[in-house]
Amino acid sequence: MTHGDPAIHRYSGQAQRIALLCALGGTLASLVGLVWNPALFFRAYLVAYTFWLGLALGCLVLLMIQYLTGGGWGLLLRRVLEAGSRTLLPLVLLFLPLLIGLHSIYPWTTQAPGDQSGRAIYLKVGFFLGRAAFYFVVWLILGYLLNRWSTDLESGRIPRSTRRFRLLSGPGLVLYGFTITFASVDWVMSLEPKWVSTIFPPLYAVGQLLTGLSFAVATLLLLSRYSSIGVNLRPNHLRDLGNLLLTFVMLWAYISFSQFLLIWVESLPEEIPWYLRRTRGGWQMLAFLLVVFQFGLPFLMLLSRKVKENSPSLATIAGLILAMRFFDLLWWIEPAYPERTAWFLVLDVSTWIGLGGFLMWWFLRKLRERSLLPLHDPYLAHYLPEAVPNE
């Protein structure tokens, strides 16, 4: 078993301590919110959990995409994506507070027992929990196999071939598409059970990919300042990463606008209120900020080749997108609840920090276990010949 980059061991210890302090501070603030207003806490927890689950699943999906498509960008991101996907395990346990607060989060849990409509049958608590268990089993199996095989490849226990990774990644992406479609309906769309949108599940999935990619790019560029992986970064690699970010930013904007346009043009009484609630009462300002800082500014900056080839600039853009992903989820979830207090945003942020601090500690712990480059990958010599170790 490899033991990682020595430089990462020096700096990750300090980063892990900071992450734990964030976890402690955010958790304490969240617990105060739990005592003060339990319903508000559980809703804030849903926002935070949705963000961090999206990061883990985004990393997992990008990992499968890279195995299918190849490219030097994927080799550089491989360890970050693997460590990010490994946060799925603690996220299974961290799903428990959502189960405890189920009645505070989802209005359909208090529906009349005699309601036998199709929507009511689908939104049964037992069925809801069974589906959630199925989603996690699928995601955990995919993440476990990809990480286990990667470790075996590094240690020489399996042949130096990526064929098994490709054979798993193709069906794995299909399974992800299937599970995330229903998960988006269960966990976010069902907050307003009468609202229907066939575009929302793809938007939810693209949002997760954008979260995972922006996190992986920002992390890689930060690591390049403190470790030997920086010497392997070339302008063409940075351009590839910038182009990928640009692609997913444009895809997110396209799907978001398509959903808005179709719902607004149809003007159906069950669908229009979803946007009305998110464009009134101050939420219109957040919608404007999302348009500007999650699409407009990144789009314009990533059109520039110089910006994409500049590591600090690209890292800043990735960090901005990552921050806006949290506010996008906040904009999706919080307006579903008519009753709020002036402190709900503080609780949302503190819960996000508390949950994220623990998960970042876990992420850094997994990241430091192995070398930052997949040194035994058969394509390393082709894409990054200077990184191939001397035998």
Contents of the next structure:
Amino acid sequence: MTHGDPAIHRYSGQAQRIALLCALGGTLASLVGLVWNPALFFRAYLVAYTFWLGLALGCLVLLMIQYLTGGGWGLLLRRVLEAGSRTLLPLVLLFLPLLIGLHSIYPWTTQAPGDQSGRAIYLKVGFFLGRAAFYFVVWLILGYLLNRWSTDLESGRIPRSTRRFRLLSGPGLVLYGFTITFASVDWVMSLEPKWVSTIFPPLYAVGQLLTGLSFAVATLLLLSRYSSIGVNLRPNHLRDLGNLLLTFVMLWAYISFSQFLLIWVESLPEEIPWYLRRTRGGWQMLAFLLVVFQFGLPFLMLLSRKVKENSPSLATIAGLILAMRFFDLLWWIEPAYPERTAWFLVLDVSTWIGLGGFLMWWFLRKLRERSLLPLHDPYLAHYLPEAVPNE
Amino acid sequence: MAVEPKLHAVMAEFATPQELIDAVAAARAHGYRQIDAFTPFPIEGLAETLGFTGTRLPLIIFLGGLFGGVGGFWMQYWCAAINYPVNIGGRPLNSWPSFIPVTFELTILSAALVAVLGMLALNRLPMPYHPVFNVPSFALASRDRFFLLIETGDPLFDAESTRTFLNELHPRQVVDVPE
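The form predicted together with its partner chain, contrasted with the form predicted on its own above:
All chains and molecules follow, beginning with the one already shown.
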């Protein structure tokens, strides 16, 4: 059964071809990098993987949030969020290259024998792998159930109510908070095993939400521009999306700055090197760009109602934030390694594009499977009356 | 012997929000500009239908926030770097990161105060007297009735023809609002 405007199939077909080309080109370039300098490749892979995993999990979390809060924005974004959360499945397989390069990525894999400190016990390879398996099982179950029930709701196999979605989403958000706390410590914070920041997991989680939201907003606006989502976006819809984006931009800035302020004021020898490494040797330029383009500019632009209600400008801001998310993760991960060659940036970007091309191809395939609006959601008539199908 | 009171406006009373919105659109289309509407709760689209295009309030609030932010930062800078410089653990006198929380709080405080006071000022509130309250049934505007008002100041206003116009919109009633 096909849904919606045939235009979506034409344009998404084109987009899928572009995505496959990106996947092919990026992967080839990255493979050259792998042969040339494996250590550099695996770091680049960690940056890219962290970005795309953040996109998938951000979509999953926003999907749960919109079931709990309700509102027109949730109905508009739901299909994009669902398809985004379904990229989790290939991401499980794509975790395997990280395991191959584990020794090039994480310095703690070579421990002094007989080290029985808590840190050494927590960072044992076996324990690390067991935890990773647990996170993926939790996320996959949440994503599978929410997507499965969504198709069931559409085909009428389950009662026309969002009760079971809400019952899962509440505990689901708690589970996400629990798993992402440990996952962020395992995968990114442990790159510098001596460094500890208790506010880092929330920062990592908000980064994922910001990635998911800016991706979903940009995708929705592109869809409504180049084909049809089945309903015209009204100024108040665009305003809601813009305000949500503004909220997450501010939250990201607030938590980022809190971490910086505390570490700067204390200036402790275990903590301050993290920022010293990231504000010298050229990294201060990237830090400056992050402050300007992931906070300053989007913040000031999104204050204006005119900008929010203008679909192309809102899409541009969302795209800018999405791109800056990649550079933010790059700024977190790359400076952790003392030695690097001039080509690392090229390798980072090509790996990002290669991995992303494949995942976007998968995303578009999943997006085409369902109507672009949840037509059987009981709240559709309340929030988007003009979209209710005539039966 | 009572003196005929001066007329302030003519007012029509409606039972549903949709009737009011249709009436407002009709009055605008007819050419009336000095009109106003009263409802028990906010109605989406009513402000736009009334021809309410925008307000200076966001700009005033932005300037209020700017004032609070700059003022907040300056006070700390002046204390710590100019008036009473103290070396604390070798940190620079202008320790700007630690000034940010207070700067942020004062930005919000100042913007919020300016928002409330600016809103009151632009609405010319508090307003102890307004002619609409001379109409006894106007009390229902805070319960379940929707009112459309056309003021005498409107260039097209003519007591007789305006009453006729409002009556054609099928309101529950049309009443005069004395000054």
